[in-house]
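First, one chain by itself in structure tokens, the form predicted alone.
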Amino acid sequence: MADANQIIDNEVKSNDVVLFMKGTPQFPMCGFSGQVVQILNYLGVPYKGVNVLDDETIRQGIKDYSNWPTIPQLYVKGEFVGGCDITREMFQAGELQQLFADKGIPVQQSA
């Protein structure tokens, strides 16, 4: 059996842009994954939700992989973004679909 270090590299390594986050896309179980679930949903940005609350190895050990003590935490291309706040700042100042534009990941932003 993997250890969550593998399976959240796998993760990280295998989705072009993954939320670990408290609940899942459709039902977010906290206030912070859900505004990052409606930023990315505003995009139009596929990503792939990782609800921590599934599995306490993966819970602590995304916060291990990535050296960032809170949930949600953003990865792009298998680069950590952040959390919450430095999403939602990135977001409102044009950054982060700067970022998805960078990285070749298409956003259909709604008008």
Given for the second form:
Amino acid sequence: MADANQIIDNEVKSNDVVLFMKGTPQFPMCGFSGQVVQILNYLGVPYKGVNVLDDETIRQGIKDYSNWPTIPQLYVKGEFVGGCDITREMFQAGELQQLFADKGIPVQQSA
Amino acid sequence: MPMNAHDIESMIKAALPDAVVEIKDLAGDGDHYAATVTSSAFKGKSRVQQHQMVYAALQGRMGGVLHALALTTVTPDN
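Go ahead and give the structure of the form predicted in complex with its partner chain, now that the form predicted alone is out.
After this comes the whole thing, all chains and molecules, with the earlier chain placed first.
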């Protein structure tokens, strides 16, 4: 069995924007995950969704990796941004858009 | 067994004594809450760090028995 920590580390480092979530971007299985998907879609940011429901070791592993007890978890350029509440707060304050801009990730919608 | 709002508030206040804690039971089912926590201890901390302080206060219950807590953290002067 591959080491969950290694798989997670690889996802975080090889994708500019990665969302660890319940379900998929097309079909979120939890309201909190769905909210972050909506925000990312609204901003038109390309991202990879990792469905933690597919693999129990990833589901627990991401909590250990981030020292963060809940899912979803958003990573941008290898940096942990936060969960649903923080992502939403940042989006509403325009800080998330700024973060993407600062990291050189194109945002379609200006808010 | 879900947690009641009073227990959540008590645990947060035990770790952050000056905290003002406001909890709403979102679904009326004792299982889905929104909490706003105001504390001077959050000063100078990032949002992630502020939330982690509240999660630490909840001693591992967050994500477990407490699976749906929408959290907002505030420093007293903003």
